[in-house]
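A single chain, nothing else alongside it, follows as C-alpha cells in the form predicted alone.
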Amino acid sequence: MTSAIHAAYLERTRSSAGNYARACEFMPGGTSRQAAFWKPYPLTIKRGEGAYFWDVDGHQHLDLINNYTAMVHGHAYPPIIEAVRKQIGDGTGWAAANEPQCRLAALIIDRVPSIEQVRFTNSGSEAGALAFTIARIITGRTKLLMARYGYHGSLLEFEIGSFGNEGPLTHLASYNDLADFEAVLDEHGDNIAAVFLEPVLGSGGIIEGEEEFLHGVRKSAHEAGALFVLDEVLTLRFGMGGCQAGINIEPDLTMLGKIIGGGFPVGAVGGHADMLRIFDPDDMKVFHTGTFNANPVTMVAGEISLRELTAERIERMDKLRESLQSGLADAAKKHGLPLATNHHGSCLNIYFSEAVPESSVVRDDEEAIGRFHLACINHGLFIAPRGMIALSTVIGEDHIAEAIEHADAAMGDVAGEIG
C-alpha cells in the first residue's frame, strides 16, 4: 500500500516523473549519477538562485545539501556568474596554458600549508586516481589502504572500499581505529603505496577523525614506506587551510575538488614539489593529461569561490549548523522520534535511531530516513536521501528557521506513518 508521504510526492512531482520516464529511455536507470537518484524517482531541477532551487513542477525548495557540499555559496552566486560570463566571452578552452589556473593554484598554495604545487583534474574521483598513480610511481608498490566506508571517488579500488569490501589492490581498516590500521600496515605494508584518509568521513556519515588517529596513521604509513594522502575534497570548506591546518598535520598529497571549482567540474592533487616532479616534462615519469584539465571557466569560478570562503563565513555557517541541529532535535522529541546526529563544521548527518551507526552505509533506519527525505521534499526542504546536510554561505537565520519549520512538518508526517 502506498504511504501518504509517497502518494503526496507522486502527486506533487508529475513533471519530474515524466522527465524520469524519458531519461530511462536513454540512460540506464534514468541517471548518470547514483548519488542523485532516489526512489521512486529524483526531482528534475529547472533553476537555482541563492539558497533555493525550483523543480520542473514549479515548486520552490530550500537547498540544504548544495550538490553534496560543492555549492558552498549557493546557486547562481553573482560574483561567480559575473566572472564566468566574462570568461565564456573570451573563450572556454584551448590546448595551451591559461592565466586563471595560475591564480587559483597560487590561492590554494597560500591557503593550505602542506601544498607546494598543484595538478588539476576534472573531479574528485580523478584526483583520487591521480594521487594513487603518483604513489605507485614513487613507491613502486601497487596497493592502497583506506578506511572501511570511506569515499575517495569512483575508481574501482576506492569504490569497493566505500561499501566495506576489500579487493585485489584494496586493504581496509576501521576509521578512528589506529591499531587496526597499524595491523594492516604491519602485515601488508611492503605492498601498500599509499594510505588514503578523509579527516572527516563524508559519505560515511560526517564522522570526525580523531586527531591522535590521523597523526598516528600518518606516522605508521611513513614507517611502512607508504605515502599519506589526505582527502580534503569535502573538508576544505571546514577551515581556511582545510582540516589539516586545524590539526597541524602534513600529508604527502592532498586531494581537492568541489568548492575549488565554484560549481563547475574540478579536482586537484596538491603536495610537495618533489612528489609532483614526476609530471615535469623535462624528466617525466608519467603522462597525465585531460582535455578539460584546468579549464579556464572552472578556474575563474574556483578562484572566486575560494576567495569568498572567508574565515568569518566559515564560522557563521558553523554556528547556523548548531542552531539547525538543535531545532531538529527539538522537533524529533516533539514527535516522539529517536534522533542521533554526527556533525562537523557546516555539515551534519541525521539518523532516526538512538545512536549513530558505524556508517551511513550500514544503518537500521532506512525506512524512516527514506520517508523523511520524501516528506521534506513535499514540504519544500531538500536534504540528501541519507540524511546529510551541508549549509552554504548564503544561508541565514531566517533560512534556518524555515528549515526547522519544514523539517518539523516532515517529522510529523513520518511519525504518523511509523509511530
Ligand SMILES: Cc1ncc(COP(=O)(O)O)c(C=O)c1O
The other form holds:
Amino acid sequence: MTSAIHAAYLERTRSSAGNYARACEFMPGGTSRQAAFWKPYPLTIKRGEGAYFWDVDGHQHLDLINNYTAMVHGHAYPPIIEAVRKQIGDGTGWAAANEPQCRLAALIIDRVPSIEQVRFTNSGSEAGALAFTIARIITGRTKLLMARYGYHGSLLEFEIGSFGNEGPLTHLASYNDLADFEAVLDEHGDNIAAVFLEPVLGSGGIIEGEEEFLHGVRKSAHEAGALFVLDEVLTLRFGMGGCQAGINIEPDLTMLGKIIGGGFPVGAVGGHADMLRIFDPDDMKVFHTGTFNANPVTMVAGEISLRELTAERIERMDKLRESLQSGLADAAKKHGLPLATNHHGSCLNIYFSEAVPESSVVRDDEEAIGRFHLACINHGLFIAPRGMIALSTVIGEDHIAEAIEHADAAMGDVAGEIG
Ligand SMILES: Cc1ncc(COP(=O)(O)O)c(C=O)c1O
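Form predicted alone done; form predicted in complex with the ligand now:
Full assembly next; the chain just shown is listed first.
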C-alpha cells in the first residue's frame, strides 16, 4: 500500500535509517527495547533539552511521552544535571554505602504512606521480580495473579499476562472485575503468593482502576493468604504519595521506578519493615544484591526528581493534559476521524475508534494509530506508537498549543489516507 505519510517519514529520517541498519548488525532486529521500536524503524535521537529532543537528521520533536513517563521534568533538567555532574566528579559507584541513598529513601518513605523501608533495584522490572521473590519467600507459594493486559515489567511471568496469556506461574483476571479476581483466588488461592495490580493500567491504555475494585482485590488477596502488591512504577507521578495516598489503600508491597531515578535506571520495592526484614543481613532469608543497586548517580538524580515534583506541578500537568485532550478531540472532529481517549492525571491514551477498547493491546485502529504516529513525527511531535501521551513539568501552555497544531496536521494526513 502506498502511503504519503510513510514516504515522508523515509525521506525525513535517512540518518536514522542508516543508524538502524547498522544496529541490525549488532542487535536482534536492531534494538534492545521493544517499547522503543516501531516500523519501519525508530528515530535515532541525538540530544534532548526541556520539552524537546533532536534526531540525527536534525529535526526537532516536542516530546509528549517523556521516556514512557520517566522524564517527569523533561530532558536535561538543569537541577538534576548539576547534581549529577557533581556526583560523577566524585565517583559513580563503589562496593560500599553512599549517603544519597538515605536521602532518596527518606523522601519516598515520607511521601508514600504504606512504605516504611525500601530496597533499591535498577529497573521497575527488577522491582517486580523482587516483589514476587519476597511474596514467594513469605508465603511459601509459587504463583502470581495479575490483571489481563496489566504490566509489571520484562519478566516472563509478567510479560505473558500483559499480552493476555496465562502461564505456568501466572493467573489472570479482568481489570476492574472484582468477581473475576475472587473466582481465581477461590480456585487457585492456595498457591498464589501475590496479587499484583496497577492502580491505573499504564501500558494497557491508561485505564483507571475503580476504587472499590482495588480495595476489594486487596481484601480478597489477604483472605486467600496472598500478598497485595501495588505497582506504582508509573503512577507515582499522579500524586505526592502515588495513587495509594489518593484512595487510601495500603498494599503490602509497593513497586516503584521511573521518576524516582531522575532519568537514570532505577526501581525499588517498598513496604513494611517486618516484610523487608528478609533482606536484613542479621536475619537474611534471601540473598539479594546488584552491582548498581542504589548507585549514587541515580540516587542524587532521583532525590531531585522527586523533591521537585510538587503538588502544584502535578495539578498543573493535569490541567494541561485536559486542554490537550480537548484540542485533540476538536482536531479529530474537524477531520472526520473517530477519537476515543482514556486519561488519568498527566497521561492520556488515544484511539481512533468510537469507544475505548478493553486494552490498547486489543484495539481495532492499528492502521490509523500507526499512520498517526508516523505523521506526528513528520510534523515534529513525538508520542508513543500505541497513542500514549505523558506530559512533563516543563511543558507549558505554548507547548500544548504547538502539540495540538502538529496533531491537527497529522490527523489531516491520516484522514487523507484512510478517511
Ligand atoms: C506499571 C509498570 N510496572 C513496571 C514497569 C517496568 O519498569 P522498567 O521499564 O523500568 O523495567 C513499567 C514500565 O513501563 C510499568 O509501567
